[in-house]
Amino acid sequence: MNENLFASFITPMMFGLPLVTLIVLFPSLLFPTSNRLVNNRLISLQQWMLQLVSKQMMSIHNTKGQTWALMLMSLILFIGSTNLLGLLPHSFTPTTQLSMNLGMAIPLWAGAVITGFRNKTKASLAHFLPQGTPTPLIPMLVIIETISLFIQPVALAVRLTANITAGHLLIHLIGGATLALMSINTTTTLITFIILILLTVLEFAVAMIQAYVFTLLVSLYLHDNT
Amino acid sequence: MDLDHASPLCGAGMESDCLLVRAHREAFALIEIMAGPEADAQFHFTGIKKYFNSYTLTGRMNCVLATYGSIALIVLYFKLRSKKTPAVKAT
C-alpha cells in the first residue's frame, strides 16, 4: 500500500513535462477508424455498438438536437474508454480530476442553455416557472430554479469525480488491507480478496454507467433546449 | 377517455379505487395543461393577470422577468446607498 493514499491521482510527469495530453489522447488509438464498406469483425463490432448507443439515445430528438449526435457519441466513448482504462493496475484515470470533468460539464451544458434562450427565448424564460405556481411562492420558486439550473453543470462533474475517485480508492484500500493480512490470517486474506474481486467488478460498471449517465444528462439539457 | 367509469369498482363502495380514478384524471389534466403554447388559448386572463400568471408561457415568463428586474434593482439601490453614504469620520 502506497504511504500516499492519493498519489494515483496526481497528474504523472516524466522529466518534468506533463503527460497528461498523451493519456487523455491515447484512448482514441484504441477505436480503429476504417474507410472500407465492409469491415474487419472488431470495426463492425465497434459500428454494431455506436449505432446501439446513438439510435436508443437520440430516438428522443428532434431535427436540431440530432446535430448533436457526435458529440454526445464522443463523449461517452471518451469517457467510457477512459474510466476502463483506469481500472488498469497503476493507472492515472483522467476522469478522476475534477477540472477535466468541469471542462466537460460546462461547456456542454452552456451550450444546451444557450441553444434554448436562442431558438426558444420565451419557453426557455418562463421554464424558470413551474406551471401553476401559487402567486405568492412565485419570486422564492423563480430563484429556486435559477439556482438549480446553474447547480447543473457542478453536479454534472462532481457525480463523475466522486464516483470514479471513490472506487479507486476503495480497490486501493482493500486491496491494501489484502496485502497487510496475508501474514496475519489466511481465511481473513481470503474473503478480503473476495471482495475485492466483487468490488473490481462493481467498478467495471460503475465506470460504465457513470459515462452513460453522463451523456445521458446532457442530452437530456439538450432535449428541454430544443 | 372516460375516467368517471374507468373502474368498475366505482361507486360499488370501493372509495379507494374511486381516489385511484381521480389521481388518474388530475394526472391527464395535468398533462393536458402542459401541452404547450398551444394550451394558453384555454386560459381566459383579464386585467393583470393577463400578463402576470403562473400559467400561460407568456404569464410565465414575464413572472421571471419581473423577478430578476426586481432583484436588479434592489442590488443597484443598496449599490447607490453604499456610494451616497459618506464615510464615517474619526473623532
Contents of the next structure:
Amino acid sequence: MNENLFASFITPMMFGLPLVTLIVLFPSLLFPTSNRLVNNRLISLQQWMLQLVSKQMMSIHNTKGQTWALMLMSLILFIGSTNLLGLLPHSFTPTTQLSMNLGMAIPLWAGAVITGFRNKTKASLAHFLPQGTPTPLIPMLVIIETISLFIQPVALAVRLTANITAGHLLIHLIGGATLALMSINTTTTLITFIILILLTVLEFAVAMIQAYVFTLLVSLYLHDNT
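To test you: the structure above is the form predicted in complex with its partner chain. What is the structure of the form predicted on its own?
The next block holds one chain only.
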C-alpha cells in the first residue's frame, strides 16, 4: 500500500536515465513568444496575468529591487506551470521533491541576503539585534535572529513541498476509495466522486497560490535587503 501510495513521487526513469530535466524544461514550451502584431487569446491572457502579478509584486520595490522583476516573473511561471502539469494523470510533479525546492529557495535567499549585506550593511546587521534590547539578552537574541535568518529558505522549500504533496496524496486516496466503492454502493461512490472533483478544483487553486506565495516571499526577502 505504501509503495503504491507514494509511487507518483518517484523520479521517472527511461532506459535507466532520469527524466527530471525534460520534465523541468517542458513548462517553457507552454509560454511561446509571438511575433504577430495581434496576439491570440492565450498569449493575451498570459501577458495580462503577468502584468497584474508584476504590478502587485514590484510596487513595494525601489529601483534596485525592480531589476529582479524578470527573475521573479520567470519563477512564478515555472512553479505555477510545474504544479499544474503535475495534476495531469500519469504525470510527475518536480515540486514534490524537497531537494528541488531547496535548490530554488537557497540560491534566491542567499542572493537577497548577500545583496543586503553589500548595499545596506548596517541595516542588515541591525536585524540581528533589535533596538532597546537589554544587555543580558543580547547573546540570546543574536542567536535566535541568526537561526531565524538561516531557516527562511528551509521554510520556503518545506511549505511548497508539504502543500503540493498533501494535495496529491488526498487525490490519490480519494480516487482509490472511489474505485473501491463502485462495486459496493453507488450512492456513496457518487458522493466520493463529487468530493474528488471538488478537491481537484481546490488543488488547481493551491497550485497557483503556492507559486504566488513562494515568489511573494522571495520578493519580500529582496525588499528587506535592497
